[in-house]
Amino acid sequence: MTDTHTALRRSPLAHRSTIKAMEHAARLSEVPFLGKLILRGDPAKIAKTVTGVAGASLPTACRATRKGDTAILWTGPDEFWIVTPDNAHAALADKLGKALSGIHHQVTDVSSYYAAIDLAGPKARGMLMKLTTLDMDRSAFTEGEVAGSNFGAAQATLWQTASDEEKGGPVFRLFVRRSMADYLWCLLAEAGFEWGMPRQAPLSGETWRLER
């Protein structure tokens, strides 16, 4: 028998396909239906216990640690974002509710309010400058590291998940509120118009142009 939900499922891009740049210069794609979970809580009091549940530990801050598919993002100081798989977080989260009960704390879904884009190749630095005040620099922002920023209009949390030297690298993932995933698809294309990626017109049908 089909699942209904599973059949009307969608993701915030689903109207979106992958887009290149010329010469493998950058490429644009989705991540769709990742799981996400806020995590709140005094570090000191809930890191043995979030490891031993969700594999990965508590990363320092500004970063991002992994344990196979599963990966934890430093979002504040008490605060963390836990991804995962298609349809893993649900147990995740209810293992961690039982593992941390009895010491203060909060776990939020967030899978269905957020997109994540994937944005790489040799180019993705120098489009994300155009986008953002956060240092780009290969050696500022390194494999691993995690920050929020204003992207255009945007707000949205970067990770960079995949270092320079790897082949099509580096990768930058880019978490967004749905409401504004396609916007910032649209934003990221025009920021590599010059290296030959296509441009997205928006949805909304409203008329833009990314200021330099």
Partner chain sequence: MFLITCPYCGTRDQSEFSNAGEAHVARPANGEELTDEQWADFVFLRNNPKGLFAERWVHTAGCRRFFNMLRNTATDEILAVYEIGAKPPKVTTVEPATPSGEAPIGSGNDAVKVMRPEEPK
Contents of the next structure:
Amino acid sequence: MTDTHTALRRSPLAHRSTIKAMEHAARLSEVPFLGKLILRGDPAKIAKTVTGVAGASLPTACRATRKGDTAILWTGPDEFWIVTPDNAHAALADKLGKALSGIHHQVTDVSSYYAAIDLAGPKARGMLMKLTTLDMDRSAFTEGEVAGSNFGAAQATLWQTASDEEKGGPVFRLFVRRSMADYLWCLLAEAGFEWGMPRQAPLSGETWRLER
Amino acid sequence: MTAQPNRRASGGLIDRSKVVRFRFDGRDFSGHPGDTLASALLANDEHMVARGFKYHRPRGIFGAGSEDPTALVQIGSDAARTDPNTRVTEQEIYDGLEALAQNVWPSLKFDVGAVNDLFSAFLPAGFYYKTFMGPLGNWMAFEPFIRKAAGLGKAPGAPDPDRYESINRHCDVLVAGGGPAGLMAALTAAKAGARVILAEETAALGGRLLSVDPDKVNLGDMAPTAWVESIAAELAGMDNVTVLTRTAAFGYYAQNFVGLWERVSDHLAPNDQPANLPRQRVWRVRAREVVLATGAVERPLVFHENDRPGIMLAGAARTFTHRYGVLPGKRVLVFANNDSAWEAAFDLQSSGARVAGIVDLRRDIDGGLLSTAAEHGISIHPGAAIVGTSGAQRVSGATVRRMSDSGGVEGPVTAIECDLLAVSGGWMPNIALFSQSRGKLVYDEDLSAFRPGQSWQKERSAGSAAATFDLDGCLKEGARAGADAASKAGIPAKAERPPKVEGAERPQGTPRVIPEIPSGRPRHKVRAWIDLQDDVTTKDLKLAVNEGYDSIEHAKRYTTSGMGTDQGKVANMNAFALVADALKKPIWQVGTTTYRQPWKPVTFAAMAGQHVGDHFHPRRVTPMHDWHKSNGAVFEPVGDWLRARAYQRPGESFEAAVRRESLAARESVAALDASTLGKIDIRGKDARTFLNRVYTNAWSKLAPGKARYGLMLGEDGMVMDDGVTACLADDHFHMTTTTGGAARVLTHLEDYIQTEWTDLEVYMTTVTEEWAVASLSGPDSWRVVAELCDGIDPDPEKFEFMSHTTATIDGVPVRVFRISFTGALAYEINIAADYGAWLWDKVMEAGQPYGIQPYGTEAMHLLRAEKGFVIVGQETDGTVTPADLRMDWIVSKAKGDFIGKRSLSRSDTVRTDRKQLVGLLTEDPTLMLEEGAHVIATATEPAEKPVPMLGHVTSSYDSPTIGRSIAMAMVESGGARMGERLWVSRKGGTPIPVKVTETDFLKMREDGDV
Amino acid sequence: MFLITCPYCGTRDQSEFSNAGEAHVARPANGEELTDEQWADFVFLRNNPKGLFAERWVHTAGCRRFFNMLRNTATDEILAVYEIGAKPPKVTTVEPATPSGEAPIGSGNDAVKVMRPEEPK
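Swap state to the form predicted in complex with the partner chain from the form predicted alone:
Shown next: the complete complex, the earlier chain at its head.
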């Protein structure tokens, strides 16, 4: 596809722009148009081929691996996410399909399905604690860790992409269904309100606020 | 404004340099920062703060913290922020605080409801049960009055404007309670490097260390408060420690899941509350190990007229004296059954009160205590009891008699004047959290109370919570508990050395507990309160036992003892002892009532946290949502989705919009946002075999490029979902499910693949939202598709029904299906969801020459009903087989087993009198049936109830295409009733006559049958 | 809320999981040969013991895998998790003496809230 085509797209959170808490405490932004593939297959049978094609090796449970711009996330014992830059996924899917022919597997393009939200900063952990039962302490959830869980009432996959030591604090990436992305965005902003993040009204326009 | 006559000159955690002004019961008062409402009112010599629940008798401040049963007030007059049942012993004062007395009319000091007290004989235990076991009329007659009289305080009258939050935290060691044991436990675990959370219910750390005379007690050469501050500072300096004050551990749940309730800014004036912080927070803590250092509460004594304001727990009197710098009485009479109350008496005397006497149920008193009493010049009454009290709105005196050997009282009556009656029945460990953790309690004969016994979860109790009452022991036990907890959590730890304690007073010794202290009065004239909040007296409990309520759980409910907002924190033990006494059973055998979460009242708002209003629940929206919103869409929730129901034009009614949209879908072209349909990518060499087993029809021969409708059953043979599945390649399929069934179907299919047919090579991945879908319906739909798409000839003559192909729109790939849920010529265009909004614009643009209309789910429902298509969940309800839908054609007889197959030949599913799906046409074509209405066999409803019912209407619409109303219904043996005349009940009218028909109304119209 | 150790993802909060009913109930391959009663036994009837129970759970919010669990339903003690297809491991637990009896500790029920004097402290 060409640049003219990419201009026609609308990412799940295109109506939002990056918001920040005070004093760089936290930053919330969408990472639009990442390539995302779900790869199903028995790791014992596909690992070598996948590494050959994608570069990164298949991660162990609840971890992610990276090679250049491509990351592989473990999301289940026979399920992996491959995250690529914009538009790189289609060719990769093709190559994987060919390389894995004859081995039982499935490669599915979910680039449009899931929104990617980056949450960065020293207060990111504190914000996530308000949404998930995962242990978000820095000793418990570390760089390269991946976990599927509930965040508020939305299921999402959480991945720590940058360590706490790096400038700007830890960075967490959340993959969430595009239909739930706005809900999660608003809930994250609410969690950051304590540190000065602006509140966000939901896109659905529907509210349960009691009014008389 | 009064001048705080009871304020001591110095001491306590209050700031005398600042004055805080507040109102109570319409009067102005002043206090200081650090005061609770209770301490500030007592400083102003106000003891009476409320009236009793049942008898409206004056009620005072009985405790000094969360254990207080009865000093409840309403905070704030603002309808949105007012808070009922707030304990004055916990509410801190701030400038402008307004507190109102509850349960009083017209005023606290003069209350009409107090006449109940004169009729107390008519409000016995079980009053409600006895009154309302009779005919229903009784309740009808009493209800309005009961409702008015019952309950305490007023609920807010407007939505709560404050923010609340919940937060999940994990830790190695959670310490509940910030007294001496809790502090040592937290310090030990923290120093070892454990992640520690220390939760203290009150505003300050220190626990009972704040209630002792700082001139007498020293810890490591420091005054108690100085020592507490040094530990607090040490904890604050460690980043592995979270110290939470004003935070109560309210619930101990499975696997060390403990709920904490933090009152973040309740102690601040609304204008001073930090705008960025929630008013309250619930901390959902998952702890590896827990230390329960929850302390102990003092036990009241049960004697005649023990309920007047000015009667207070002795320990509470000391807390007011030392923690808050308030002397709650000038002339104090002490009534005791243990040694610690003597220490209280000496303490109050040294603090400036005059102790008018110590009355002790015990005859033999320790020599040391006797000599100290003599030094203080305090008159003593060993082996005696208080047999009555006086004073209207504040205790003014008590009468004392000697106890006889037979357990009664004898001899002369001595009257003693007092303005404070400090009572102490010994100390009881706070065992609520321990018992919630499902540990087993032990009845301790020396203590006459329960203490923690066998643990079930990963916790240990320390300090007075574990019945260790001496200060040195508390500190040591706390340190040991902290070390044990950290070590068991995997962080080796050594108990911190506790400070050397000097000047500690003696613990309580062995209290002498008498379940009901004799008064020498006739039994029916004794009024001795067990539960001050619920107004339960000894008489009530004994009556309950007499009437056969010999289980403590039943006696509790019959009398409401311990059922108030304090959950009987100080009352319960006395209730257990009295019931045991009445039953002549040992107390361990009577047992306890169940300690349930929450341990203290937690606001619903804090429980709901941030998940309210805008954040209550996710509303899923499609990529086209913005367009719908700006084009007059009325939305409806479908599962979690928000779908456009109809697009109303200005001035147009909803019904008119639906008619217009449905006509466009029949006569020209209309577009539906069908993005919400569930979609599953299925791949593997056994995919066909799998489809054969999960659908009722055959899939072996479906060629790539073709699609087929399928019905999915549960093993019970009942329809659970339906949808169209397309063959993309021999081993690759694209399945669609209903919008609401998407997640359920995927789990159902994964269940079979993962657990039942593990030999099948099939992978499934949800692609529901990868694709945005525009569904075009109507004779012109193919022209719009032709205009839009490259690489496809959608001419219905060439592009067959139930086929699909790839194409492009301006170079963007799409997949086009020729499938129809309306019965009209229809196409579905699937595009990557990032392009969804763009696709919709393109569709509207390309359709404009043909007068394209968007149509919503209401028109969609109408259109499919015109064709007689079912909606799973509307026509079906989990009890409907394919045959019941008269869709036998979709059940393959030839292929092998499939889910639900065997159930279709069960004796129940082959019955011929099952309800079956039919069409219903009203004889009057303008009449609309009501969905859910009953179908009956007679023109009038038979008098005998229940009316025999043949079935019910499942769908009903006004169809502009058919030119009349149409309906579908599930009717007994419906298939055999074609042409039959039946009736449909309606509320407030005679049944409507209808004709039973087939369900394909479009075909009937073509055939001229309608 | 329990903590459940998913055999694939590790220990997580119960809210991530869904219960999927009794474990080790194989779907009869010969349904057509079974009587109505035999078939109904498979479709409708499940055990619901007070005490040790093998049940299935699925890690809904995580890896979406089904797995088996041994749980003491009287006390909610989770004794083992194991993969689908595996046999239940041997475990010991505090079990009620009779179907209507109480586990000696852990249920929080009336009969076991308080220790009897003869019980070892």
